[in-house]
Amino acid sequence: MKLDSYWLDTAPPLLSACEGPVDGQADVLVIGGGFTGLSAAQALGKRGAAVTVVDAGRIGGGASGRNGGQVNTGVAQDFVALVAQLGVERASACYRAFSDAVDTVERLIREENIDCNYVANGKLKLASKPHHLAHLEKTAEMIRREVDTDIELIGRERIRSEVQSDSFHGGLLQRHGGQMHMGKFTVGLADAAVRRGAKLYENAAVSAIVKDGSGYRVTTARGEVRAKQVLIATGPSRHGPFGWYRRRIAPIGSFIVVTEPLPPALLQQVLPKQRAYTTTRLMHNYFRVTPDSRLLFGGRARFTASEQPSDAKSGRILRDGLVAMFPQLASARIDYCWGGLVDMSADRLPHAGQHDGVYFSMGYSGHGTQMSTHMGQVMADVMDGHDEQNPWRETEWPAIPGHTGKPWFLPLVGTYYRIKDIFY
């Protein structure tokens, strides 16, 4: 079993990263080489801007290359709860923003001819308990009435036509969305940014951002660059001069296992529609089939950061969950196990704008594949003077009380969620 991301291990090599020191001038310096940063670089490059992207490690090696590979409409929270929190109008705007994000991913794949095994087959949210289905029914009614008619509630009598498991009592199908190979998408988006003139630097951790006249001087591990504008797209970075952002993000670990290649007939029997799936538990699971006929199965597993070799413990928990859900896969070998950090905000909404003159976009809260890509395009508009394009411009972002950057409270949250899952 490899303690590596399947997406990163099976992606083609990135040949477009720059050698040598980071130096010189740029119109825009992007800090973070994930989907937000690469998408912004592609969009800014189309406008003729000179863009430099720096990443502390591997391009796409953070959350962008370590997630479940789902690209779906739907906010991180339950829509009914979001309406109660924000009101119908704002909650519906959030939902539409995520729908727009799916469109953005699909558009970039087409326009840049990115080979990433994209399949548009939607997401099925599975009711883990009987009363969860009643809540999904209420949710479906509200979504259909307010914002999206292209959804379907699947009852208990039909759920086994979707998922061959005794673990579920129904589900909510959202058709707008799909799934893709994260590593291939990363390389394709990076190559697109380079074609537009962007320079990409790996292993260039940022240690200082200093206001310098009308621009900024940014120091990295590979040299210094001066830029007119800076975009921070780091996600839950635990290093560097990003304390203001760290106090507003809880970096929660999410873990994934991937099986050996399985007989296509067996996968067709277990998951006939081969959609993207997620469950309704607080300690939820998500799963899907990979392009080479493996089953990817992920979830919180443990409320801790991802660190080798402790990821293996999370992998054993996930394998037990997979077998409990699908006993017919009990003999399947686990080939990959890895973890990553989710940049969870307190309200579980993305946050984007400016702080001290520096632009930022992050806090995707586990729904970043589509939204990060979308927000890279949006932030290019914002940095070009069109702040009205930012769907999160009016969302306040206070610090998490008692949080100074190290999430000491995560074990307590994990215990609370496990207990609540028993009774909810």
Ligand SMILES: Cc1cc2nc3c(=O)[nH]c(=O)nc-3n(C[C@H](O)[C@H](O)[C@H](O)COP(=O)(O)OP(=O)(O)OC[C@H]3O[C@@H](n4cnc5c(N)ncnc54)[C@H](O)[C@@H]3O)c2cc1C
Given for the second form:
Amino acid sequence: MKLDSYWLDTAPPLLSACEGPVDGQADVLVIGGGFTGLSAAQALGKRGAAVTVVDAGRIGGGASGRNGGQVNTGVAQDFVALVAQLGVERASACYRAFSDAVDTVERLIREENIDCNYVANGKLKLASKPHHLAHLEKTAEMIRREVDTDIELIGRERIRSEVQSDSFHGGLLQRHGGQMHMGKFTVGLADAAVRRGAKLYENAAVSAIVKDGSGYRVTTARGEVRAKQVLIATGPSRHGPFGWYRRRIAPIGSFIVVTEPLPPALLQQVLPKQRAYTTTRLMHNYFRVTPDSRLLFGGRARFTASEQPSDAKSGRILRDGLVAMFPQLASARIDYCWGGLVDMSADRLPHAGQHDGVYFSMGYSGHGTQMSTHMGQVMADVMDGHDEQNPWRETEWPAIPGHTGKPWFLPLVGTYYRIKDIFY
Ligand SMILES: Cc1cc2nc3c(=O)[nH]c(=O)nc-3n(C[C@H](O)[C@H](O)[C@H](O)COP(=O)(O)OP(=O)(O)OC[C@H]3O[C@@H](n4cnc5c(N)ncnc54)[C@H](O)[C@@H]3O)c2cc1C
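Same protein, different state: after the form predicted alone, show the form predicted together with the named molecule.
Complete assembly follows, chain above in first position.
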């Protein structure tokens, strides 16, 4: 078993990153080479800006290359709860922003000719308990009435035509959305940014940002660069001078296992529609079939950071979960196991704008493959003076109470969720 991301391991190599020191002058310095940063570099380059992207590690080596492979519409949190929190109008605007984000991914794939196995077959949210179906029914009614008619409630009697498992009592299908190979999308987006003139540097962690005249001087592990504007696209960064952001983000580990390639007939029987799937538990699972017929199965598993021994432990929990859900796959070998950090905000909404003159976009809370890509494009507009394009501009972003930058509270939150899940 490889303790590595399947997406990164099976992606084509990135040949367009720069050798040599980071130096000189840029119109925009983007910190972070995930989907937010790469998408912003593509959009800014298209406008003629000289863009430099620096990443602390490998381009796409953060959440963008380590996720569940789903490109879903709909907000991270439950729509009924969001309406209660923000009112119908704002909640619907958030939902529409996620739908626009799926469109952005599809447009970029088309425009930049990115070969990433994109399939638009929607997401099915599966009710793990009988009363969860009643809640999905209420949610479906509200979503259909307010914001999206392209959804369907699948009752108990039909759920086995979607998923061959005893674990589910029905589900909510949102058709707008899909899935793709995240490693191929990363490399395709990075190459597109380079074609638009961007320079990409790996292993160039930023350690300081200093105001310098009308611009900024940014120190990286590979040298110093001056830039007129800076975009922070670091997700739940553990490096560098980003304490203000760290106090607003809880870096929560999420873990994934991927089986060996399985007989297509077996997968066709288990998951005939091959959609993106999530479950309704608080400690939920998500799964899908990969382009080469493996089952990818992920979940929170444990409230802890992601590092190799912890990933392996989480992998064993996930494997047990997979077999409990799909006993037909009990003999499937696990070929990959890895983890990544989700940039969870307290309100589970993205946050983007400007702080101390520096631009930022993050806080996608586990629903960011589409939104980070979208926000990269949006931030190019915002940095060009079009703040009105930012769907999150009116969202307050206070620090998480008691969060000093180190997530000491995660084990407590994990225990709380595990207990709550029993009664939920
Ligand atoms: C296990 C897992 C499963 C997920 N599944 C899904 C899913 O199925 N669907 C979905 O929509 N979303 C999912 N997500 C979330 C989604 O992957 C992210 O929201 C999205 O990729 C965020 O992109 P980003 O560019 O903002 O951040 P990242 O991809 O994390 O990129 C940030 C980059 O910044 C770099 N960086 C950090 N600090 C510094 C520094 N000081 N200097 C330079 N560079 C720095 C990092 O090295 C990293 O490469 C998942 C996330 C995880 C972890």
